[in-house]
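Just one chain is shown here, as structure tokens, and it is the form predicted on its own.
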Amino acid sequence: MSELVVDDLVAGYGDARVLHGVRFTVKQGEVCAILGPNGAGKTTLLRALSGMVRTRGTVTLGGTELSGRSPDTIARLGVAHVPEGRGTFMPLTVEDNLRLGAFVRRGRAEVDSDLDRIYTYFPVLKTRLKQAAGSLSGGEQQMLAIGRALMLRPRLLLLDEPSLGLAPLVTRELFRIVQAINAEEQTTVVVVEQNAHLALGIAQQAHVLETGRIVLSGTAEEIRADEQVAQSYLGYRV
């Protein structure tokens, strides 16, 4: 059963159209990788899914229409967006950032319980609770951004370039944690990522976006084996 259905999605900024009739579906509990060159429209796609740009076409999550709704309404419907650059609130503490992720929820006991759940995925955050988010390393800030998104208890997690600016070892650990979150909580994930090797390593399906259009779709194994993708994004020939 499809959790996310995107049909004929058009989006842009002012008069400039960026997405041109994008269509794809993601099953509940799947990881979907969005690949493509810079300027292809990958970030705009995630912004369109979370209501940050004007769109035409339809987007549904579990049968509920998201199109035309405000970002806060879409968040309440279970969509958590971790933007490129992380978007943490630098002057606030780690704990305050995490609690902000639960802004649509009620019940302090449940929120406190979920903080403990986040610490199982990101134990380093528990040792940094009272530190300002701006004092964290880049990898720790990305962990904090994902942890904050998980405090929403999302049905759909959108990740925009999670490896950006991180050391390879930190990036591999981050993707391992995302894979664990997906497996243990059955959270549907759409990840935009320049590091195609890592993205395809945790994804079940993938789509290649170029100039605002999906030009190639398939399972992660099919996309990895495709000669065009291998040469353009993976750095080798099939």
The other form holds:
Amino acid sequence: MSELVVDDLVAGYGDARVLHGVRFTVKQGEVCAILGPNGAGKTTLLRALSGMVRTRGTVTLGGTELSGRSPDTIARLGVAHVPEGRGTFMPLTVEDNLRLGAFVRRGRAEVDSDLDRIYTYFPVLKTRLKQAAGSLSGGEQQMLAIGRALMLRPRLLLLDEPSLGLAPLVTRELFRIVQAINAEEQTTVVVVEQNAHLALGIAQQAHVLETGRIVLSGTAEEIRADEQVAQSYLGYRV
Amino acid sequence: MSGPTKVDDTTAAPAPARKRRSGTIPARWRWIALALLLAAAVYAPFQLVPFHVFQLTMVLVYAVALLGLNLLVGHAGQISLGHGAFFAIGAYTSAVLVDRLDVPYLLTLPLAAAVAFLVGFGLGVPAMRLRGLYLALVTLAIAIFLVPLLKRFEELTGGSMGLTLPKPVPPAWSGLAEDQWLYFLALGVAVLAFLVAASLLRSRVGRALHAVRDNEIAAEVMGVRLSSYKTLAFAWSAMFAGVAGCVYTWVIGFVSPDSFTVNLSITLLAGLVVGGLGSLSGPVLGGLFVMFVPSISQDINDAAPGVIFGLLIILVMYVAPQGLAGLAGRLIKKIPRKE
Ligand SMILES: Nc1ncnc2c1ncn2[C@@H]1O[C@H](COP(=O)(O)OP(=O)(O)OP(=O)(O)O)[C@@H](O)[C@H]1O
Ligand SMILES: [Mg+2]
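Shown: the form predicted on its own; wanted: the form predicted together with the partner chain:
Time for the whole complex; same chain goes first.
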């Protein structure tokens, strides 16, 4: 039984269609990587899943229909979206950023204990709690963005290019943590990533999106072994 | 399964130079300063001549209106060029209730607040779907429409002649003169308004407003319903403006359409920006600005007070881009402190 089912998903901006019938599924607790060139519609796909753009087709999470619902309803149903460019609330403190992640939740004590859980993944955040989030480094902001998303206690975590603008070492660290989160919390993850190598390293399934269509699907190993993918996204020939 | 992986602080990121906790005044000092300010505010009307007491009363009235405008502009990141209209709605609600229905004036305060809130909510629903210049234009239109509207419903509003009202009589137990009584009414309302605004901003709602201001997309995926929070911010800020307008009516004892032209709306917004957006002291400084700078400009150059007023705004924004509140904050940080 698949946790996330995306069927015949069409989405776009105004009259411009970007996704033309995307179809894939993700099993509960798995990591799914979406690869593809610039402008393929990867960001749009994540936005469609979290209700930020108008869609046709169906999206269900754990059997619950998501398509056609508003972003705040989808957040309440357990979808946390780390947007492209991190979406840091710059002037607010790190702590306020994290607490905003739990905006749709009630129960202060639970939220407080979840904050502590976030610090075990990202100890650096704990040392910066009262600092304006805009003064964090790029890597720290990305950690904050992921930590903030976890504050929702998501069933489904959507990550849009977490490696953007980060040093390779930091990126590797970040993916290691995402993998640990996935293992610990059994959170289903959809990750869009330019760094195909790292993404395939933590994913079970992967799909290649080109001009709004999925042109290749398979297990991470299959995708890694594909000659076309290797040339376009991994930078070497098989 | 492994436990949560820790990020090694040294490899995680090029850590920025650790700053001293970004410069807020310690809470204790803030309370002391606030208490002193309040003591001075209570003491002042017994030391000043009635005209100066009246001027301070008007500063408080404008401060309440700016406090509301600050919720919308400084905290929720939206703009309104029409807040004079909600000020007028509060003023007229109070005036009409007292004049036509003989409602005791103190009772008109909650009613004026409610009417301004409801009108703000009604106008906010469509207006808050717009942004930037479009929102500025639509709110400006609200202010422009109001004057002819007030003139039109003459039986209720007194038309262009306006309404003249009896001034509130200070109760005998207070032993206060009229100007002092009005001052304390305004002070009481202002303190209440500040407490309401401060607790609103500290709550989950305040955090949501800041999120909307700082990053709409991120706020939305976090589950903040943008249209609801923007509309609520608009309604609340209209409510504060309405409350200020109500106290204005008590103090001035006269309302007419020409007291609430577009000019008032623009002066309010200018006062807020000059006072300092997004801070709690900004509205008080802005209130001083709105009250005194137009008359100071008049003194400097009788022929073109508008020019002087405009130049003063430009000057303040040049010297203190964060407004007067920001300037004060910068000066306080310059004072050397023991670590
Ligand atoms: N807000 C928008 N309004 C209109 N068109 C948009 C908007 N955002 C994206 N598009 C268009 O949608 C298409 C897909 O964009 P999208 O951001 O989804 O690509 P992407 O795969 O995430 O690319 P990248 O790898 O560069 O981030 C592009 O042609 C882009 O021009
Ligand atoms: Mg993208």
